[in-house]
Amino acid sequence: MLICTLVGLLGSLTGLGGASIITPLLVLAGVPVKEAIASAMVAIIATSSGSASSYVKARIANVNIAMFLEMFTITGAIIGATITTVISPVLLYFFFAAFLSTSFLRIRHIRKEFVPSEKQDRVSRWLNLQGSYYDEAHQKTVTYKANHALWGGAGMFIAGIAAGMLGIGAGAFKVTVHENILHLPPKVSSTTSNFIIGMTALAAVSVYLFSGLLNLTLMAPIAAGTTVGAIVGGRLLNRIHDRWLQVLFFAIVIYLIITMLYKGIISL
């Protein structure tokens, strides 16, 4: 409880959804890769329940594309989930770590601030996907324009069926799609991610429910641990600078990703 503690917090801050963080510490801890991923899931939720009231409550999360968005996650995560419960465990190290992989798209994103949009496509305009937002960190308000709105909704889809399969929430991929497809700010991109996945692991959770690969003793942990560390972190998160936010976004899929396929290969 913890570990999970400090796992929601930093699910909160970088949305990367706990989850992405604690299925490698269980797999290292000995728990089956299936059932880790299918009981991470419930750190996903936690995570997403606990912040993304404070983020919404300070107008950081974007309800308006997080609901749009949602429909391709759940519809992915449902697919994702599926095709977890029948393929080779040892298969899904590596997916996990090619999966994070994608998240170094958004490095040519680091040491730059965020620029607005000008202009905004016709379904992006059409669907309001739009908003602004106060920065305590800059002290000014941030207003931004999304973009490409089917371009982010197939990538989302894609985002849900790795959530599915993998246990992960995607945080990663979504963060990347929010920012370097739908051009959001980077605070805007997380939080929103976080509002995000807590629908989408309810959607795969469904799936592994009935394929009885739930572990009640390791879910219960978890989900306190999650909760408070994503209070923690859904009140801190305004009052750190993006780029702060962005190296221990980097720092943690590093480690996540030499973890998978470490296990991976002693697992051949």
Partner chain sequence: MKPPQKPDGQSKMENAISYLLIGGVLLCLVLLVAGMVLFWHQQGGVSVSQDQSVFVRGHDFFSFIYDQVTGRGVQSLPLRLITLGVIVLLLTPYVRVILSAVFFTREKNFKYMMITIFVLIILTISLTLH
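What would you give as the form predicted in complex with its partner chain, now that the form predicted on its own is on the page?
Next comes a single chain, given without company.
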């Protein structure tokens, strides 16, 4: 339960659900892999709801952007879950690893402050995909405009397919789409991802419910621990500098890339 509290904290700060951290730990502890994945999905929902309550209230997570992107990711998730039997997920592991690697294109910006996009495409403007929030760490109001709404939607559609096919939350993928395609500030990217990821995980949990893989004695401590961690993380994020959040994100992304490549290679 203590480890899950830490995972909930990390997940809420970085915008990743935390399933990719919990699952291998549970497997190491002797839990059957499918049960571990099913319980990790419940943990994602706890992380998402526990932290998003603070992020939405502080106006860091952008509800309008989230609703627009959810449209693509949920459609992707349902298609992904449907085509799992037709297409081998092996290619998806490699694609996932390659896409996560694009995060490193922005690594040189870690030391620089976020520069909002001046231009905004027609669709983003029409949907009013913009916002502002007060950053406590930098003690200033950050104003931003999302760009490339449809490309962002396409990215979220693929994230949804990956989530549906691989039974993951694909939080790292979502944060990468938010930052690299939509040009959202780091905190808006991770908090909006957190907001969305609970819904993607809910669709996945439904599958595990049907398969009878949800173990109450396993889910209870995991959900309780991640909920506590996420509530704490939700109150900490705005006081932490973007730079440290990005360093934390990159550390987890490196771990995820290695995991994805490993899974892809052993599945060949």
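Basically, rigid core = biggest C-alpha set you can superpose within 1.5 Å across the two forms. Positions refer to the first chain, counted from 1. Keep in mind it's a predicted model, so treat the numbers as computed, not measured.
With the core held fixed, the Cα of residue 260 is displaced between these two forms by 2 Å or more. Core-superposed comparison between these two forms: the CA of residue 211 exceeds or equals a 2 Å shift.
When the rigid core is held fixed, the Cα atom of residue 78 travels 2 angstroms or more between these two forms.
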